[in-house]
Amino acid sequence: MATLLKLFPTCTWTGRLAHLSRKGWAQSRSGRLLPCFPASQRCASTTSYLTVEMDDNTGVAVVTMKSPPVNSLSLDFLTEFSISIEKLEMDRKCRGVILTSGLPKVFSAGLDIMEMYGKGPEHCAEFWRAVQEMWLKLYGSNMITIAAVNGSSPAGGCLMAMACDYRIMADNPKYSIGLNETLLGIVAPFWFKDTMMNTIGFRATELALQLGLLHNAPNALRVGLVDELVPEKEVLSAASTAISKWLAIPDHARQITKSMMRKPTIDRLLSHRDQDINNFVSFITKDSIQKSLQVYMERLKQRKT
């Protein structure tokens, strides 16, 4: 943990691109798009699970996570990413951020399990405050937060795009979404709940939660988990252009009326924090739930196999 408490890299200019294949954006050898602005503009640092490139000029930072193989949400990478959000926050020339995958075919694949299984209940409740603050961090902030949603999205990898002002996800039928908690033999937390109900309505979070449903990018979008489908390769320029129209609206109107309907939520959290943290390593260090994610990851064994 004490490695987190260097993430304040200097900021390493780039050198000034010749040519832009679109408007602020290159297409790297790999074929992903990637944030393009001159040196005078772009400011990239790099931590051990993300990186962040801010342009100066329009304000907006892309956050990449890069924790392979799937951006498993561990304690020390939610740590990071809520010091990260929050540097951003104090940030006076930071209005955005668009929050995307620099691995391949997935977003975010959830909560770490091996930091819930065979831990103690110190352990379980110190990764469960810090699940909590970086949904509080997202959900809250008074920046503009965009998902580029460049892969597969389950559980808490879900839970990170709903805390966003806006959801953009790569067309692909093969890529999914969704709180799939019941699945492992574990409960969403009411705040999971109410943050899925909050973005597609009650019945279908209802029959969302009850049967763990992971939608495909088709249903996602029908449902309203997801704002936008676009070409795999077209997630980040499309985010570029949607917070553009963002960015058009004077902050302060566009803060409050944020802030007017995500307050209830956020209160209903911050004054049960401490029941919800005993109430899920009760939960988290049962024999029952311990042998089902021990089953869990028996059968992720296999199909690896």
Second form
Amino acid sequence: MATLLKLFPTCTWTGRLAHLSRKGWAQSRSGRLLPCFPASQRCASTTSYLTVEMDDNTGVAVVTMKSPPVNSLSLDFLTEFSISIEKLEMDRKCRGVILTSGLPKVFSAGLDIMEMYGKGPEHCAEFWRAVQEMWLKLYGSNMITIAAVNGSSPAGGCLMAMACDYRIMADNPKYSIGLNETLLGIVAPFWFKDTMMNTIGFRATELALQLGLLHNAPNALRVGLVDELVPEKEVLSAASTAISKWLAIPDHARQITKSMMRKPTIDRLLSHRDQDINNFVSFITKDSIQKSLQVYMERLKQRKT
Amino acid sequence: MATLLKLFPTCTWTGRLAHLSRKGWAQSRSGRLLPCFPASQRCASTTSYLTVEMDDNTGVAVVTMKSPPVNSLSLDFLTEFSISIEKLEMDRKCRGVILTSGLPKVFSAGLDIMEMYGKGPEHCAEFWRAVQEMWLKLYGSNMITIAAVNGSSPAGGCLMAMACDYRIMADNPKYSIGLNETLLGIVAPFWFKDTMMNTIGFRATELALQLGLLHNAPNALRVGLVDELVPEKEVLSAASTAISKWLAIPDHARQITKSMMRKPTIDRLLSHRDQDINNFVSFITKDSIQKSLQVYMERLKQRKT
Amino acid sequence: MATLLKLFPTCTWTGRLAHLSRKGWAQSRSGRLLPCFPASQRCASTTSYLTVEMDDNTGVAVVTMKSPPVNSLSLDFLTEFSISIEKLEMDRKCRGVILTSGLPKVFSAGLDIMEMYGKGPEHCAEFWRAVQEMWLKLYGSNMITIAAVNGSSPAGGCLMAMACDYRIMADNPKYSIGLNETLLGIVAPFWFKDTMMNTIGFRATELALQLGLLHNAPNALRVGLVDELVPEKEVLSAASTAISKWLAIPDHARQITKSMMRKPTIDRLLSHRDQDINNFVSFITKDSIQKSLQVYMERLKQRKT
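Okay, that is the form predicted on its own; can I get the form predicted in complex with another copy of the chain now?
All chains and molecules follow, beginning with the one already shown.
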């Protein structure tokens, strides 16, 4: 936990209300919200937590997470994120997504603890369904997905990065990435585990999950948690370079191949989705776990004063 | 595709008629064709596409593929190959096989596109069954199988090499190996994918299959697609050295162990064999896919003129 | 086999009678034998084959195997081992176990051949159930388990080490570790294979099992069979250092995570346990296999005279 405190000493962990501006979005005939791009090559839309910049020339959208202070994955954030990804998925011009952070030093700090602390079971269930939905959208996306990891990425942030097709990380040993849930006394669910096993294999996952390992950038490369390290200022341009290789592959063949690899893992969650929600709710609402979360937040507050 | 063109600039990709000479083969009591070796220590048999040299002293047969210009896996080639492997399998004196190419610069260029282009569904189905049969025979062989990869080995050629127990490749960075199907707009079927996952793991397979990666020899070693690199002229002798270690293991224990490792993967194809054929036929006979193959062959022709 | 002979030239491979001293153990209310520790911080119990030293301050027990000459896993040894682990498991003060050898040059030589040679099917079945039980207890332990591998560890010794959470080995190239069953003409059962696959992956397991590879310490580290090499005299202290990292993790979260990783592998044996015993008994009592074991033991004897 000391590590997390060091990473995010000013973290407030408070939930944010969703001021959904809806700027840049329009309603489609089917009733879905769709991006409403001006007739130019580059068009941007901004919501409360995300900026989506689409380049019609390349077919690549850059999705920038901007939810200060640390891009915590709150219910509102997750909802907005899943809607944005779904919109891009339905946009025929969009072939790939680069996911990055607009905040300094952090990609995403992971799940917002405020959504799990002192909340009733209904809220926890709704929140958990939104976490599942984010992963299902990203891990199962037909688009090329590149994570431009320009800061630390613990827990749910690591899950997001792992759900992409390729990960480029800033070569800064102060930044770390990993599923560190056990450090907080909680447990990464089976589909977090499955995603990590698909990325770094059984043994490295067993070690990482039990010890709640946060790998610094060089170690993350060594263990295979990220695919490439580049200087901090070049993360986005390296992501553009990388995605051009993926764009050279016929979409149809690439999509079928991607689905062949990932479908069994996705199906496993889909067929146990409600059970997974029940497990989460009954676990997180336990007195002992709530106490752990409280202790953790007290420490964060002490650290700040 | 540029890579393939570079590798095989003179490739004609035309199918060959099978002039099955049957030289060196005899019919067994059960009606099967069996090798008819003279009473010497080394005996060779030659068919249209293969030379089989058996050394009775060591129990090792060297199977050399010679189907100019690039050892394309045509229906006739595959049929002959499967028959040869089955004969060796039934030959009690034969304990191991070294599989290599008798052509310069290429191990095998993979499936013969002419068997999939402009052909009716019956032909495509027969062809695909022959591809399955080759893999079933090789991946499930009780014999020790060493691939002496003395040239490039894309697509089906890579599958052949991966189906062996051990892979030695010429240390020539101009030679490459990999499942590059997506580059042609087609998709490696699930058992190609399974075989690659068993060789290099989930993540490396996900990357390699989606991007259609052809690894040059040094990269192939690094990623684990081959087990050893040796100077080009020493590939065969290195294979002999390697197989001697395998011959030191009691056959019975080695065979049970091999089966324990590979049976689940083999059973998966066996229980979906017809479905896999149907999938292939309906995919490959699509107008869009036929168009892709046509474009690809046009480029090959332009390249040659 | 030459390797094994070199490792243990004075090995007698004879079974030992169990002189169960019961020193340091008492009977619990439920009738089970429980450790009876004096009211001090460090308390030790010694049985015929094991010394168990518990440090109440750290919650770590050091289990030292002392069954000369080579810690062969006889029926009595295995029974005692499983009872000891179960006792520690039930001891609330015990959070972790360091497993090591009290003999020079060897961690454990693996299954005692005398339990399989010239014995009736009932004895073989009882023996095999004890081998299963040892693995089930260790691989499924809720405690942190660290193997301090201070000597060679072939076959069943390797299984024991792999069943722990973390492996530290003496940096001595003369010490080796691996599942070398095929060298003796026998076959590692599926759950040995599963455990190795979970440790070093499919491909490395396929190679290691077929060839009966015994990796020396540096190779064992390279392939991932052990996690750390340290100078021979520091193996135990390094194990203490390593376990302190694991002790920093909340037990509850770590245990659920460990179970999530290992339960499928454990369940596979549990649901085929009797079948696995039958397979072993019918295999090991075959004349050909008994002959192999005899030949092996004759060589050991010749070596000694």
